[in-house]
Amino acid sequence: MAISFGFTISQTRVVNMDNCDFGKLHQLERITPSFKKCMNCGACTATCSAQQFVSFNIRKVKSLYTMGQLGGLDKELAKCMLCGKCTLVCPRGLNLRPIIMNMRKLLTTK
């Protein structure tokens, strides 16, 4: 008899960094290099007031850019709303709000 205790495991997630794109991350390093000073702490995301109202993760966000994982990303920093608590959090100091911004623009542009 299997016992259900509410979740599941997670598939495991393997990328190919040879089929990612690394030219918009290099933009991004080049507008706003403060995006290097990240160390993935989290504490962005534990404050995140857009994460009360949607499904927002500006680390996870941030990881996937890093790794050239662009797929739906203009949709998920379409929900942060610029309040910049995340900026007010940080141990590192950064300001996040032009780092989204320049993120959003650079996803739309080709």
The other form holds:
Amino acid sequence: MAISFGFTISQTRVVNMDNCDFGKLHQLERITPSFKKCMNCGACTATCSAQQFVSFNIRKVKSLYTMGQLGGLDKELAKCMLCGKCTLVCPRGLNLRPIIMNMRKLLTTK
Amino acid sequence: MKKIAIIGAGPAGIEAASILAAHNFEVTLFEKSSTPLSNILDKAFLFPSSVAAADLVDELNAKLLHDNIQLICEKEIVNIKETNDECKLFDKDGKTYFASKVLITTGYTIFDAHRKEELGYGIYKGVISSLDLEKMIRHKQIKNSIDELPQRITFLQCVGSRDEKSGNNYCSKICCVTAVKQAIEARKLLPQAEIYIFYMDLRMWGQTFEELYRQSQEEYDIRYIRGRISEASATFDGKVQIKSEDTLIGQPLKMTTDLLVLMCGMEPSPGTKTLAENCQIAGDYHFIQTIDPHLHDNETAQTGIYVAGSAKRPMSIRDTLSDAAAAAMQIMSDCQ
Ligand SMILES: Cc1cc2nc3c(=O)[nH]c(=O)nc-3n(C[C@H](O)[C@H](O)[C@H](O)COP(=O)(O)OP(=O)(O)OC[C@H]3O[C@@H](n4cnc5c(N)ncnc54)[C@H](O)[C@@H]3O)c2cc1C
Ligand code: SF4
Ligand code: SF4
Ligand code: SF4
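Would you mind giving the form predicted together with its partner chain, to go alongside the form predicted alone above?
Expanding to the full complex; the earlier chain stays at the top.
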């Protein structure tokens, strides 16, 4: 039996790539193809206006979305104020505002 | 004896000149500055072996002492025209020179960090470029903005490279290992300082680079954080505050640092750009385009005009020297 230390630093869940639904990812990439260019540098997160006030990580939201881990992302994305600062610093030229709008839309449609 | 003109007395130009001279070609080497090797003279120690740049300069200069080499300094060549199997070179003042073949080795220039305004170069004294640090290391004196020994030095990779906003999507290839080299040299001068390198990817492509990276962690206590710094601002006491994300733990990060060192990329030098355009051999980002990246990587679309070294693309000194030797061989075989 595993010993419990009473805390955990990682989620017990495994990302099972064989079971993920990538349908919403493909839909998003069709509407906003620049989504594919992200190299996960984190500049957007660092500069994000919302992040100065609440715990919010736009790069991580994008990564989770890419990996088909969609649970709770709609709530996270509600924190974004669509100010566009992230787009100004992105070295890969992602157009983040429409990406965020479309993620929100796709996450609420079946 | 066939006459060959070489434009630019950097490592590439000198290496090619000495090989051609040894094979009985008559070489004229044109250099825009007052001395050869302007882009090496401002360096301290060189990767991969940490040899002093001054020593390499001496060895390369010694190669110029050959009866078949004529070095002409303070001469900027701006155009080349090929007519009747001969090349005509034009200098800035309209004077002309003739040669049977021309090799362009006009090299690179470092990315001007002022163009990344959000990083505060030229605005905050604590923000310096990799070239500024190289000069400090050469003078064995690293100081912060108020002339004290820095307690924390922070390097940022990919400044002006891999960046749509700078217009340069390419990787400059040498700055990753240059940061490791400089961090180690900084550690030797500042045993007490904290030294961080912010990176997006660490590209240790060359022989012994990976080992140097490992050594920097193990023996020199250099710390690596994966994330791109997006903004820098000044603090009241002359330090620099930076914002980034530690993308491996997935959390935004801020910290103050005495020095922020921007690892600026390599762009084609103004001379490279001018010749690329005037001779109609410009490729991506105004580097000089070769005919084929594998089998004809020293020939250009213009007969009689060849290219070697960082005028083609970002390159280390070792690669530059091999490339220059290849260009010399190509010129010799085309002269037969
Ligand atoms: C901060 C920094 C640190 C570096 N450290 C290292 C290191 O440790 N090890 C390493 O291997 N590499 C290092 N490099 C890279 C190294 O500088 C290059 O690999 C090397 O200089 C390339 O040589 P080159 O002959 O192609 O071009 P260059 O060295 O740029 O030489 C080109 C020459 O042509 C001349 N010229 C230009 N235009 C004209 C014209 N129109 N007419 C006449 N002459 C002209 C220039 O004045 C210059 O002398 C570093 C680069 C930077 C930015
Ligand atoms: S648009 Fe949203 S994600 Fe981008 S910087 Fe503004 S608040 Fe942050
Ligand atoms: S700044 Fe651009 S490339 Fe970097 S993580 Fe954000 S979206 Fe991706
Ligand atoms: S060599 Fe490294 S620092 Fe330089 S552009 Fe490439 S990834 Fe960035």
